[in-house]
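Just the one chain here, laid out as structure tokens, in the form predicted in complex with the named molecule.
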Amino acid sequence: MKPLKIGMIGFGTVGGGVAKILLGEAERITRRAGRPIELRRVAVRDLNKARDIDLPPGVLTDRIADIVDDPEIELAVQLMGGTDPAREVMLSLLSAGKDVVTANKALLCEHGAELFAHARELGRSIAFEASVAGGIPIIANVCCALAGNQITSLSAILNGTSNFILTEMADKEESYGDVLRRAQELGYAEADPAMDVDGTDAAQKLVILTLLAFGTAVSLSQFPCTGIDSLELDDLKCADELGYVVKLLAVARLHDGKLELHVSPTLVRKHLPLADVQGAFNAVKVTGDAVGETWFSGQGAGQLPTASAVLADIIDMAVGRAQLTFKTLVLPGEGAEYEVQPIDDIVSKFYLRFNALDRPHVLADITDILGRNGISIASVVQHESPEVQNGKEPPVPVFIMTHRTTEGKMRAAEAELNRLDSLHSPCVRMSVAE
């Protein structure tokens, strides 16, 4: 049997995990790929970082080109981070006439149309099942599973790095900066840990989806994202005293026709399977026309369960799969592409705190501005402020709940809000799911 010989570049958490499997695990992959898988040569930035993997000799190198230039090598698993230079290495294997698998979703949020043009008209392949949601089988099953449906709408938890955060800190009171240091040592954050937590990586990879299931290409600037990064200890416990639970939520949905996006911090029932996804699993609701809800979980990141969705890419490669799915992808320019709903018009429930200056007429103050900007408040929490400290009046948090309202009024609102002289630190707001 012909062995498919592969080049890989990266050699961090995820080329690791792969390394690992298809080394460990060679007979098992054979037998599933129908050929052995060879691991010709693995591409690194620094030839001397310590390693827990050892690859046979002469594997490792430090030049891309090593892999680019190789004529034996008919695909490249490409598993390095960020845009630059990924974008042009991308191009230049497809260029070399190899099929490419990635887990880079920065790369395709970015550069996706380009790359998937690119490779078609190449006659190459692109596979990408680990761009989105690590260890699930997302891709597959909205490109082929459910390819019988109009998808309609997509919620779902995206990034285990953040979800991992809010669990620890709602069942361990840990601090913030500690869980996310763990996290970073788990193998979950990306390079720019930023990434996760202020709500790009959750982004970027609804963005992916969105391609796909509703065949509309947008871009992070259409839709509103905001991540976990202002959350407080605070805020988890006052949404569970309310009897919610804090998840970072990516939502895409048809309503009247128009695609609606967004990024948040939302507050989900308790009893509803979203407010169970613990760690850093990540976990899907997709809704379509003939299916209705089809619910997916798993772990979102991390070495292995990232591996395993490289793994089923370079498999399907190997017996052809790969090419099939993604010939029949129908891309933007392809068919009817959907308008993305404006920001403005987006209309949620949202709780609001402030760190207020527990003094007269401060709540009126705040109340006022919602009133005047049109959101109606359907509930209030204040406890009582702590003793002054040191002759220091420590600020009381402040907890609303509007009714629903547009994203365009409360952007208005929170304008005025946050020059108000009597909060010490910019009003924190959070989505509510219906």
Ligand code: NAP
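For clarity, every value in this text was computed on a predicted model and none was experimentally measured. We call the rigid core the largest set of C-alpha positions that still match within 1.5 Å between the two forms. Residue numbers count along the first chain shown, from 1. Compared with the form predicted alone:
- With the core superposed, Asp192 shows a C-alpha displacement of at least 2 Å between these two forms.
- Once you line up the core between these two forms, the Cα of Lys49 ends up 2 Å or more from where it was.
For comparison with the form predicted in complex with the named molecule, provide the form predicted alone.
What follows is just the one chain, with no partners and no other molecules.
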């Protein structure tokens, strides 16, 4: 049968994994795709860079145009990172009559609605399973398996690096800094881990899932995003004492006809499935109006899990499934869109931690500020004061759990609390899952 000839742009960790499986398991891939998959061209920056996989002669090129302008290449696998020049490359591929498979979450977060609409206009398709949650087939399930439902909520662990760090801190009682360094040594975290630990990576993936599940295009500026980089071991210990585990959760749910969105470290009850997600794994809970709760879990990153998702899209393109699915995506303007709930109106219980001087009236000052902002306290925990060190009295951690209140009230209170000279550092705040 006529082979599907593909071109790959970018040949890093994921691209190498895709090529290994394509070349090493050609018979299996051919059987499942219904025809051979031929890796015709791979565009890289440096032709002389050492690689751990040998490609057939003539496959490597340092010119993206060799893929864009090749009429025999029907499908492009775009594995570039970032948004520039990735957006321009994607538009060029679509205009050249090629379907595209991509794993670029940043690109789809910022320009997904535009690119999807442009592809539709040209009669082309984009598949992007690998852009969210690595090897978990969450895109296919949201778009296909749950198509008969109105999805009412998504609650997910979408960043394996953060989940690994939180798991190791809790299990081994080590500091954030020590575990982060180990995560970098193991390859779970980049040399610059900012986008993982500050919540940006999870937020980008939440934007993509929100577009698919609710037909609503949102930007990162429309919802609060907090990472795990301000947490200390004391926070995880206190959560454990209270019966919780800390997870970085990305949440999208319909509330009173509006779309509530947020990404933040969150206290999750120990008996809930999300609390049991360990290490670098991801998990997504999807609730539909007909099916109820459904759960998806697996490796959220890594060469072969992500390559698995890319290959699934390639095979779906080869047999025509991806094209049919892409035609039925409900894009902004094609169905009911939801207004995003204002950040200040988001309601939650909250955990607060203060590093306070052990002096009279400190706790009274804290509770007074909370009370004046309409925030009711559910519980307070203060451990015994530590010993004086080098003539200085170290701050005492004070932990407070609130009743349900709004993000707006909480932010107003925080602004006052962080001006108290009796507190050594800004307070740490986490949501409490319900």
